[in-house]
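Single chain ahead, written as structure tokens, the form predicted alone.
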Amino acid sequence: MPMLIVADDSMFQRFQSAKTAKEAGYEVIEAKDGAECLRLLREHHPDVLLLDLNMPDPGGVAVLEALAAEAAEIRVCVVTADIQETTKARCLELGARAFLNKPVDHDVLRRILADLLAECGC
């Protein structure tokens, strides 16, 4: 079963995204901030990361920078309420594969998860 980490400081957003991912066949682990996300990424080596950009300790861009520095092989979907083009470009440069706007449209999330699964051959 493919594994996914949902990293978001909003418990509601984590719950909603985790529910959709579980329905799509993922094993789901939740992280409430950047530090927990990085620890869980290193422990579990998931296939996909749903990453909120605006979370504390550290934020989403810092998590992406850490992943890039470690040459981590993980498909990242950035989840955010608003993203500027410069931030989007930086996220892509750091390896993000997809973007999802908040509030999350769960049909779009299912499609993105299916695309990321196909990409990794999971």
Contents of the next structure:
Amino acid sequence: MPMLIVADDSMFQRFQSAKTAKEAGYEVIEAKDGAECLRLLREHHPDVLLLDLNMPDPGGVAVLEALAAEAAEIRVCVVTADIQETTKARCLELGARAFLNKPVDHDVLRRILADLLAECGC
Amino acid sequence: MSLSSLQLDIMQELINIGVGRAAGMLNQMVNTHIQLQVPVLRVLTPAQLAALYATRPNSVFSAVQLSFTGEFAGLSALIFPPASADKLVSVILGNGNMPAEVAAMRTGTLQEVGNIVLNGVMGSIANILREPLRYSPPDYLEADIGSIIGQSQGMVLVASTQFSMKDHLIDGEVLIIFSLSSFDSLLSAIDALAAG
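Structure of the form predicted in complex with the partner chain, given the form predicted alone:
All chains and molecules follow, beginning with the one already shown.
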């Protein structure tokens, strides 16, 4: 089963995203901050990461930077309340495959998760 | 510290645009029309602001705070009377959708609503002024207004917008407080926008 990590300090958001990802056929692991996210990424090497940006240290951008350096093959979809154009540009520059603003449109998230699933051939 | 009428007009319009965007986000979350009032801008001391809120029927508010830094820095807060916060949580989570950790979920839900709404306001302003902001993770607290805004010295620019969701009897307020140290940078960015 393809694996997905949802990293978000909001329990509410993790609950919602994990539900959509499980329905899309993923095994889901949750991380509540950047440090836990990095540890779980290194331990489980998932297929997909749903990544919040504004989390306790390190934040999502730092996680993206680390991934770009050590595991660029993990497909990242950023899910954030930050609507700044500069933030989106930075995330895409660091290799994020998709950038979704909160509140999450779950139909759009479902489509992205299906595309990423097809892409990784799992 | 005073704003020219043009600076005031631009600032008010920026906040109006941002609150409009935030209302769109809230509307998507609760699936109901959000009614907005025109934002009110004031330059006050923290003590004056606290005194203003002390006259209200509710002295304790549910608040989500989002601190921001960048060319200008400050604190934005989304505040609700606690009863409205409770109604909002039940509307968003709905029945039968609540995990075991009810209290943590209530806080987490309000924190995320605040995060989304405040990012809607501050992100719009940052996009229009072309001044990127960095945010701290949102904090949730239930306190009087003095504790929410802190006791810093000097004057603060306070923008407040009332909103309501008539179908659910929910009302609240977006309160944005710009700290004095960064006020000049904010005005410079507004002047640059006015100059085209």
